[in-house]
Amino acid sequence: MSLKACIYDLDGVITDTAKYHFESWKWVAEQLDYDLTEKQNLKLKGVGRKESLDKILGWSKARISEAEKQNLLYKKNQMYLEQIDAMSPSEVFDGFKAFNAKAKQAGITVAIGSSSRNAIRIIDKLDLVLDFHAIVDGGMTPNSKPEPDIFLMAAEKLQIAPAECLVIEDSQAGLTAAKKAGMKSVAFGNDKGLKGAQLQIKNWLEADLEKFNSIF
């Protein structure tokens, strides 16, 4: 068994859209007379939009109709889109493009596996559309992370067996999804509480293909 494909999460792994999510989810919470904390926002990482709203409703103990839910989700997304439409290629994390190019040169196929329904829009703003062999976002599968659907679809598009795929993720939901998909994983970032990954790197400057290969 060897490493044949890298599947990257987008938010928090290739660029930082977490700050935009926090601002828009904080606004949603305010509509429910609730103050969303940064610690709670971390629990929304890698989780789909509807599931995130359900978490906030649980924390706030607010009761609203399905129509009100849909209205909040729509307004949250519009606010978020305004913010990401102002993004630029300078917001790609240092070292990512160099690592991705090296992986492709080594014959490794690469894909995005993101819960975000706006993944393609963000990738376009970052000028990365042509950098991947496949892109799968949260609007393409029935279930979001921590279910494995997104990663399994990415592997299918790449025509690579799940056991030969490596997921790079910054959220527990994503790492759980990778494990359910039968894939190896690398935890990305400084969160020491992430579980289930074979390795952890703080940033792309620490990424090492040989070390990633050694997992398999």
Ligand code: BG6
Given for the second form:
Amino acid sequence: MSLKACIYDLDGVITDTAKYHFESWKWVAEQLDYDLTEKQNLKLKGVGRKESLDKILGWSKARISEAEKQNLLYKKNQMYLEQIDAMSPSEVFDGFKAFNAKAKQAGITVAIGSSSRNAIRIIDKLDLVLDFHAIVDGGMTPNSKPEPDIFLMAAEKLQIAPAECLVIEDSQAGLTAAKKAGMKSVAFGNDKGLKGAQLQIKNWLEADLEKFNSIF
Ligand code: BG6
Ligand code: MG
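Alongside the form predicted alone that was just displayed, please also present the structure of the form predicted together with this ligand.
Following is the full complex, with the preceding chain placed first.
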């Protein structure tokens, strides 16, 4: 068994969109007379849009109709898109492009596996569209993370067996999804509470292809 594919999460792994999500979810919470904290926002990492609203509704104990839910989801996304559309390639995390180029040079195939339905728009804003062999986003599979569907579809598109894929993820939902997919994983970022990964790196400057290979 060897490392044949890297499947990257997008939000929080390639760029920081959590701050933009937070602003728009905070607005949603305000409509429900609720004050969303940054700590709660962390719990929305990797969680799909609809599932995130369900969590906020649970915390706020607000009861709203299905039509109101749809309306809030729509407005939340419009606010988020305004922020996304102002993003630029300078927002790609330091060291990512260099690591990805090195991985490809070593013959490793690379894909994005993101829960976001806005993934392609963000990748376009970051000018990374041509940097991956496949992109799977939250609109392409019936189940979002922590279910394995997104990563399994990415492996299928790359034509690599799940056991030879390495997922790089900053969220618990994503690490759980990787495990369910039968893939190895690297936890990304400073969160010491992340479980299930074979390795953790704080940022891309710490990424080491040989270390990643040694997991297999
Ligand atoms: C994940 C983010 O990647 O995508 C979550 O970590 C977000 O915070 C989810 O809710 C869905 O994103 P979007 O762009 O479809 O609303
Ligand atoms: Mg993420």
